[in-house]
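Okay, so here's just one chain, in structure tokens, the form predicted on its own.
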Amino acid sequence: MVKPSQSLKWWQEGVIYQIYPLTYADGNQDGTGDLRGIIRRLDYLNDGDPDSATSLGIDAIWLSPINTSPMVDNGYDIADYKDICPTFGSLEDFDELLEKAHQRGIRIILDLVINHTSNQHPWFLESSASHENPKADWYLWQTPFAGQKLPNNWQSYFGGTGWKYCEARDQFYFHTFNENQPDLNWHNPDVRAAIYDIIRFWLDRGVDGFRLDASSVYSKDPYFRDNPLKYEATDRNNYNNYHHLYDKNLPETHRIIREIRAVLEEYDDRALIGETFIDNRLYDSVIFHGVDQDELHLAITFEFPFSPWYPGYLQREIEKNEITIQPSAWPCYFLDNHDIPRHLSRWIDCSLCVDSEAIAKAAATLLLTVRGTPLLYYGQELGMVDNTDIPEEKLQDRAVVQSETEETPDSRDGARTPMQWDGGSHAGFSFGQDIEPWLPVHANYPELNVQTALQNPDSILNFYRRLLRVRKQSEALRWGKWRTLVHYPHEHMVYLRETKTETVLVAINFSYEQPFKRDVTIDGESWTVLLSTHYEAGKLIDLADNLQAFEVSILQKSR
């Protein structure tokens, strides 16, 4: 545990929140979201006052990828490192949201896409011309054995085989996602200092961190051995039928996050964050901090966010952290990001339940009360879930493609729809703009949305930024140990954050259909009220013998 003489950083307080940039504010009435878009609603997610009555207070805002690209995969095809791609603006316009973002108390930290580039990068149009260039070695290309078809039998995560031939220099590439997207030479010198070059150049921008995509598919096997078939797995085209000990998790790929590490290291508080992969262990994730604490300084793993709506599995995952971290390290966790489901969809699903309102209040309660930074998804804090309506001429998600197993491919639009604004024309996504908007807006936003929320004190939008507010001024909620009451939970969840001067109880209720025994016993001390979803806040109260249904109460010992 993080001891209270010292400081914490930045990115250890604060709640980082993700913007999807093509989808999030409209500022060029394009129907495309840009930089200059989410310059305009700045206010909304921090306007510098603490006792705002619309702004949300995150402290951070990580942006997916803004630079130049082909946008196969919607940015995270990069063909320029260096530059900011037009559907988006200018390196002007970056330089004013850095400035005005800066202002305001808000930290930028971007999306850094480097274990692949565009196949229309520069680097690539080299490397693939011939076999004696300056680049040559840049991707990593293989020709067959004699007798075989393919270099080897890595998949792509997208579907099918991992190997596309490329006719100029008679070789395959190789490619973790798509075939637009051919993965760099990591064990190339060379590369690794282009990109560290990269990193500088934003870095000396101002940038405040950065977000590493699939960091732990970086270093790949220098012999390209064939990775072996899971027992009893017949399909030799799916992705997850292998154990992949020669496409990831290498050692290798931990020296090079350490001299990201390093270069970040040049520069005063900046965050490296990394996106483990989305289907690593736990254990796989949080040796990715390092040993000597020199790689990561937040490891992203999505065994939470994937728990079923129960308390003994979300239970577990955060005892897991706290048991596997090491007390130098520190957590982070989310429910939602572009890649996945929104949670409400999830999750309303497996609990039977229709109050997607409890959930959501339920839910914001939990990730924002454990140990650890939690990251926001745009949205969330409305209660927004995925649109599965979308026509299948509007789609946008063409870099998952369909492999030989799968009847359609698994589109990841539903939780990429424009940003509920207003009632107005698309949401006010085009800031009242009649323009129809890169994706449809989901059907609810009539009702849904920030402009009524904030209308509601009731809402869901109010709750996370009353409870944003709480976690800012409570030292036990910002670093506090975690420490369970119901160690075998059934309905609830009732977990204590302690410091030396304060403690903190948190009661969640899962059920919604009657009242569940508190089941724990503490001392007999009053409690103040800090948000509750059934007490007045700063009312003084004794514990209740029962939590009610979907009860979520946030109290502060009295002393």
Second form
Amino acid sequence: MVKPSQSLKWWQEGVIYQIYPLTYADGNQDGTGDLRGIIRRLDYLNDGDPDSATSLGIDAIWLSPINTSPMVDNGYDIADYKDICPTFGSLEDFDELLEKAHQRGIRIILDLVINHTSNQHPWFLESSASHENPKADWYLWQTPFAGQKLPNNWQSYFGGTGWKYCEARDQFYFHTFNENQPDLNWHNPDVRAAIYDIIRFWLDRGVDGFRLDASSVYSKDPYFRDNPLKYEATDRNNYNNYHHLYDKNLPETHRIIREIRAVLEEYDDRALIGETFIDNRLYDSVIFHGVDQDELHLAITFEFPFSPWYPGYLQREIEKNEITIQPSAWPCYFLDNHDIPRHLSRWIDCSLCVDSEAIAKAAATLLLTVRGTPLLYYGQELGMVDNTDIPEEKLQDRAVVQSETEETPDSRDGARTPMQWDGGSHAGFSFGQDIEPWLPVHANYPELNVQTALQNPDSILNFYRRLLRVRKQSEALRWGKWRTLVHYPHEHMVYLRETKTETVLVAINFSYEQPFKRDVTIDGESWTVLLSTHYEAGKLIDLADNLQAFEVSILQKSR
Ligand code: NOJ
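The structure above corresponds to the form predicted on its own; please give the structure of the form predicted in complex with 1-deoxynojirimycin next.
Okay, now the whole complex, with that chain kicking things off.
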């Protein structure tokens, strides 16, 4: 197999690590995470030494939003796109972060939240003040038809109607998310121009790419038609009970993404990643790359992480991607992010999972050895789990908690608790200071933290570190073809990653049962361990041996 395209891009070969800045590291010791904290932790992420004994070895950081924000949705409600929120620092801090990250070979990806602004953004303040102002048409303003209470039946994703009344205009504005997050009117060319100007502002500063927040909802039906209720659904106040024909995934959205991509193409080597925020339909993950590959470089979809922790289901998701994503496009995978429970909390209940450490290593292997770009979420590399014991008065996910309808999703705070650095005060979040962090640290931090994990050769963290290095050194794992050897997986997955010059076999046993590897139809060459939970690296392995309970092995065919 020839290397696809002359040289692969950094966002194809690399591993992207998501940081939730509020809870990563508190550099100025006020209890809230910030850019200076991240700068101090850069060596942990990648110190530039391929043989480092302490750093993880990631290639890019995706920062959840750091722009000025009243923090109703913790940064996903932006009030100034061209500045840094004082909570996180200053533009100077950001420039320093960018410079120091680049020195270590780490790229920086910003979260671009442009479906909506904060209701505190000057654009909205102006737009909502009257019918006659230059920004009067920058948001989605509507007046209900006579006799109707609301302009239409569109719902907010966070629960209840998506329409909020504004007295000054005697009109309603639409918000896909919280009422403090009014949706922009993307049909207005001035809005588009203003956003593209913001994108250039950050690209000029040197950022390496963007993660587009909620990139499938930019465009809305210009006639504001009602969404059809799903068959047999009765609850009309539930976002998920509608077919989102008119407020989501409209063809116009793709034109907008193409325009954004064109802005990025004015610069060298930048990446456009998008949260497709779809109804789990296969077609969308394919279409968001664009027919001519002129939309997203990487489309984040939720089918893989939402799959049950069973080999057959997970394999089906991979096969779907392999079959449908065009050869010129590139898959990406993730297990955790700031919106969903961490995978060890999500999957821990399944009957076969007896040991969360085994699941963590198996999940890590799967994520980092399928064909595509892996996205890691901070703390996943330690085996962090959700903190489900946060007292109500300490919850911070106001966008969700404040919505207070029956359909409101649960607070997302459990998966956003402080990174566990060491066994000291609040897990070292404020670098040794005893300052109460923004969210409470998980109680397991004395045992589960970076410092302790680095000293334990068998820790999840050291497994991730080795896995990242194995991946970096293996062209087959970075861009080789994916081919399954088990067509009806029960409790194990076995697949190959192949290039012309390298073949790697990945075997993951999800269970305490010991299936025969010789089920695998592959003749008896010799195979060397690159990484395994059960064998030393470098050992020669006989494929005829049974897989051991919960074994994970990555083997390279000897030449
Ligand atoms: C998706 C983000 O990931 C989520 O955290 C946020 O609440 C919504 N978009 C609104 O921006």
